[in-house]
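There is one chain below, alone, in structure tokens, taken in the form predicted on its own.
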Amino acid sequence: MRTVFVNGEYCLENAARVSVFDRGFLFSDGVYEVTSVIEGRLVDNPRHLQRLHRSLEALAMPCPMPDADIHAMQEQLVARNSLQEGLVYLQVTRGAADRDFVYPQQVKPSVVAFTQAKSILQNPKAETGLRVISVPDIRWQRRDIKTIGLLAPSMAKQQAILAGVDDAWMVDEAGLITEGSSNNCYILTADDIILTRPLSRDILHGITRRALLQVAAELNLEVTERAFSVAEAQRAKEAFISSAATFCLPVTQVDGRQIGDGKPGPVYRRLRDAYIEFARESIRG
């Protein structure tokens, strides 16, 4: 049985509670955070809490807890768990209070933090390849704010799994792709041309994403930040996806359609190795 964290108390995940007028419950009036670990250490963890702020801004909410105080919460989680490889979540809400639209004032913010065990260096999917399939994008305006609430996205996943395949992206009214279900979407063209699309209020500014694009750098890969259609994703030479909790898997069928030869390709394997090396870098200090 897990130790997690919640308002300041470390408890046995059956013991933990929060208030039933937690505007988290209520009004998924919070945001959170999700951060891999592997051998044992965050990886990138400095950038997961600068988002934290970011989105805590964008909703007018104080962040609960000093950075140091945070990351050694954390990494205590990390130990009391024996966590060797897999994620620790952290979550912040506006706090407990009665039930009203408007933000209540002088409110403490509610803070719950778990890990979770999971394979991320030696994922199967990274050998075989994820299908998606393309589903409208039914979430809100401001998918930047790395908010709890999603149901949209959830929904999205579980259609997914219905239609047999592994993950969903999700086209926007112009159809063009936003992003996965949980993750920053890539194709390679037949130039060699790397997209993705461009951070905007359009999509979460993934915290892989921004390394994954240094790396990409770093190897003198060229990418262009522009939006694409599920077509150029179908036309494509490889796919791809980034996220904290997958690094960078490849993508090898998009609607039905095979993309290149259907296996995982060569420009994402050189990512994907690069990535590993740079989060091993990032626990080594």
Ligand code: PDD
The other form holds:
Amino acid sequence: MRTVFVNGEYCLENAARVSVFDRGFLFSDGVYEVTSVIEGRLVDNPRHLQRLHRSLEALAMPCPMPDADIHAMQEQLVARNSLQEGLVYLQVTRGAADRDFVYPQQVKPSVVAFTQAKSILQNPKAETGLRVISVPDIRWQRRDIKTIGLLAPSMAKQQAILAGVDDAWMVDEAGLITEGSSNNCYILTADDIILTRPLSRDILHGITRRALLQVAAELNLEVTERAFSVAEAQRAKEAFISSAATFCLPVTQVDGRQIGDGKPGPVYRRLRDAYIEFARESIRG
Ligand code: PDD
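Let's see the other form, the form predicted together with ligand PDD, since the form predicted on its own is already up.
Let's see the whole complex now, leading with the same chain.
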């Protein structure tokens, strides 16, 4: 049984409690971060905490703990659960108050965190690739805030699984892909340019995306930040995704159409390897 963190205390997962009046529960009034763990260490965590602040500020929510204390708590959870590889989930909600649409004043934010064991470096999908379907993006207009309101992406992912594939790529009203259900998307064009949607309120500003673009530049790979359509993805040489939970993974099929030769491509492989190297450096540094 895991040890989890709830409002200042470490307890066993079956003893953890939050109020039925918690606004995370009633309004999805909360934000979260997912940090990957390899070799028992948190990857790129300062940037995750930076984004946590950005999300909190967008919702006028105070930060409940100093960054150093959050980081120490996340490390405590990794240690107490002997986590070698996987994720630390961290959630901050506005807190518990009688149900009212107006933000309550002077409530204490709720902080919950837990670990999830997961094979990241040896993910079999890194070799076989993901198959995706496209679905309409039915989410709200502030996708840059990492809120816990995840029903639309959950519906999209469920639709993908029912369709017998791995994930869904969400498409906006202009027919352009926004992002995956829980990852950022990329394609490699016929003339070897990596395309990924530019940062805006339409997508989450992925921490893995940021690092991946950094390593792409170091590898002298050409990147253009522009949105692309499903048809462009289907014509691409390669396609891939990024997230803390997956690092970089190849996409080999979009809406039943094979990408390239249907196998993970060389540019993807270079990026995944370079990102893993970046992650290893991040845990050492
Ligand atoms: N999801 N886009 C969306 C909609 C996401 O939910 C995520 C991450 C990303 C990638 O962001 P990052 O590189 O910072 O992980 C992009 C996390 C992993 C999750 O919800 O589990």
